[in-house]
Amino acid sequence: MSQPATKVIIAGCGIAGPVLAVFLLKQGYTPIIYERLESFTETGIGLCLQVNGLRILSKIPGLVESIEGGHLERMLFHSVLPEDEGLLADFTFPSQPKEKVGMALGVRRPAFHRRLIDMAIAHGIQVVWGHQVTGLEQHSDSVTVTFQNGKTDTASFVVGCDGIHSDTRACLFGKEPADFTGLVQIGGVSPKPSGYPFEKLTMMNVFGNGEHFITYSVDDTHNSWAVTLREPEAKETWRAMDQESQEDFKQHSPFASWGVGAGELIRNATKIVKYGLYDRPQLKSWHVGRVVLLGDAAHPTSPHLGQGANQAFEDIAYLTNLLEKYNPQAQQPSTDLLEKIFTEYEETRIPRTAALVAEARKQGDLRVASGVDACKQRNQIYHEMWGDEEVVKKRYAALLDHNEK
């Protein structure tokens, strides 16, 4: 007789979660999605997925395919400060058949979070919508997890793939604030202008005094933007500012009457979101015996990579990897086998996405660079990382370049 498949619980059913639910199905274990809210929500605005992303995703068949978006195709890079203003850089993606996984596509992160949902229900993953993680109680073959509403479930091993508000993580190690990274970002999207720069699907950073404003495609029509400020913290709430707020800044605020196309898509929004950037403390471990942690709720990052998405994806194919490497027919794992499994997991992860968080937050802070010689010297760093094709060519590559196994 058969042995059952191996139950996996995994928490949070966000960007993560639905990706990793099919890559262990795929490798014979039984996955269930536990999700906090109560429905999907059409929470956020745009979403870049870089060819490390792409690549992982790529081994779902007919996923990348079947993603609305832009393949984007060139970045770059103007400063609107007076004393100096012009282009900065003009870098052109190496072509690739969009059949293909390309180097980067532009997304609208709803439809795309809607879309993987699509993917794993199609798959059978049960999704459970409205079960709050509030325990752990770990046993010697299995985790009994006790969700707010009073109800428990219990399977062989638990993921915590949900976000850097992670009811997992504060199970594991306790609650702690998020760290406010002291920037907010007031973004929405817009209808593409036409002409310069938007003949091509297009990436553009735009920087100011103490500003930078980031634009891409997510189709042949519309595009998504952000504006980074230095401001007191605003909430990471992802709901839209209130209809008068939205007019006064689409109407009155500085960035209403910038160039190259930024103000136009400004004063075109159709909604304008405001939030804080977050990350959290490097954690020394993600697992804690049959629990482990993944994407945001490991190691959340701000935005000015384009890496969170997909760091995830990364943690899905290590994790997986690991898996089939160790445990090839999906059986019931031990605690000692998952502890070898979890801990070569975070002894390549940590170290990488470490390293990213710190560069994003990095980036971030040189974005927004104030004062005239501050900016100047902003600009000239941008030149020169972005304006040498080769240069580019070789960061990028270190950049994305990892290896699975």
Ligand SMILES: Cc1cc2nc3c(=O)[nH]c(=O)nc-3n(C[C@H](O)[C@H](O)[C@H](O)COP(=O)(O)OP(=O)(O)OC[C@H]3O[C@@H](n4cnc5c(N)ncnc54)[C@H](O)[C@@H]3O)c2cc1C
Contents of the next structure:
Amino acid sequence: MSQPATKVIIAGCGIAGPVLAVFLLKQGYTPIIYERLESFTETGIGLCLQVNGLRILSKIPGLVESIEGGHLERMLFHSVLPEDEGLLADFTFPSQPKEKVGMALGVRRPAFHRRLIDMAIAHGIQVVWGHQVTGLEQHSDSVTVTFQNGKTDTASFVVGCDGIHSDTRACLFGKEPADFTGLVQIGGVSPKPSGYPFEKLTMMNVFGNGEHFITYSVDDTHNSWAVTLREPEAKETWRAMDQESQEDFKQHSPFASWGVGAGELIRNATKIVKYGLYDRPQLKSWHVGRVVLLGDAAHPTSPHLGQGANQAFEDIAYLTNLLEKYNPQAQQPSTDLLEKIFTEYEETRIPRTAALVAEARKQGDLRVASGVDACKQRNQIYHEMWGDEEVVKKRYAALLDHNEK
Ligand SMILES: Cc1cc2nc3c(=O)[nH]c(=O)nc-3n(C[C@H](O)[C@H](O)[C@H](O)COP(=O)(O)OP(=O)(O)OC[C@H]3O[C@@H](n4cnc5c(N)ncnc54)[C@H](O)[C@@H]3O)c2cc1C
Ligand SMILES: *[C@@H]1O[C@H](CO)[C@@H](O)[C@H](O)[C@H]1NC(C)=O
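The form predicted in complex with the named molecule is what I want next, because the block you gave corresponds to the form predicted alone; please supply it.
Complete assembly follows, chain above in first position.
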């Protein structure tokens, strides 16, 4: 006799939620996604999908090919520090046959987010909007979730994919404010200037004194960009600056006159967003009983390694591989079995993500080095890190090593 399908509640329909849902569906589970927002909302600027994340997304047939974005061909580092001006590194990504996953794909976050949600819905997954998870009650063989609107639902287990301000995490481990890194970003999406260095689909870092600028192509005609600065705390809202501040930034900020196309990108932006950069300290565990955390809910990071979304995809691959290994028929799991799976998942994922969160912080601080000597030193570090093709190739190989096999 066949058992009833094993239902899984996913809290959060951000970047991780819809992808996890499709992986679970393919294994025979019945996932349902609950999202706090009332409907799909276009927020954020750009994301850089890297080879480790793309490999995982490519397990969903047709997905990667259908993502609108720019397959990055080249990575550049420039210094605009008057005392040490010039090119620091110019790296060409190894060319990839078209049908294969590239090394890095720049995307607009809103379009990518929408694509993932549409993909989940096309698989028949139910997405329920306007339901903010606020409470969890564990039973011997299920979990009951309570929502802000007073409704409840019950499932075999729950995965909290509800981002940096995760209520699932707060329910399990208590509410703590996120840690401000001391850095803020101001960014947007703009038409790509012509000529150097934009002949190819490019990611470029530009270093000043106490300032860093990054840009990457999100398609053939547009680049996303962001300036990183050390500033007093700004909220992590991803909302646009008011019109007056946007105009002021375009016309009067020192970056607006930067060379190598950086200034032109800033001056031509249609919408400029300002947000603080936050992360959280490493947790000892990501689960309690039948509830587990994934993505930013478990390990929010500052963006300087471009690994936020990619690490969420690695989490998905590890977690679903373990479910496949220990519960291949997707039967109703006992709490003991789930705890075994969640513990093994954490043992691999916590050290890996904690190291990347720490490294992203370090890179952020290094990028906005201030004072001529510190800046020259920083320039030298980036020259060594990216100037030697063999060193870069090894780093990419290491990134893939961690990927599930
Ligand atoms: C609005 C927004 C804009 C962003 N823009 C960028 C960007 O431009 N560049 C960048 O590098 N990173 C951006 N990020 C962060 C990036 O999306 C994540 O680092 C990464 O993709 C990991 O995805 P995630 O699914 O774990 O978290 P997220 O993508 O943050 O998704 C979490 C989802 O959970 C929902 N949620 C929150 N609480 C609850 C609850 N209690 N119940 C149900 N649902 C809940 C949120 O509304 C959100 O949809 C943004 C995040 C957000 C929320
Ligand atoms: C940026 O704006 C200027 C002034 O309007 C314009 O001349 C230029 O072509 C724009 N650049 C791009 C890439 O659209």
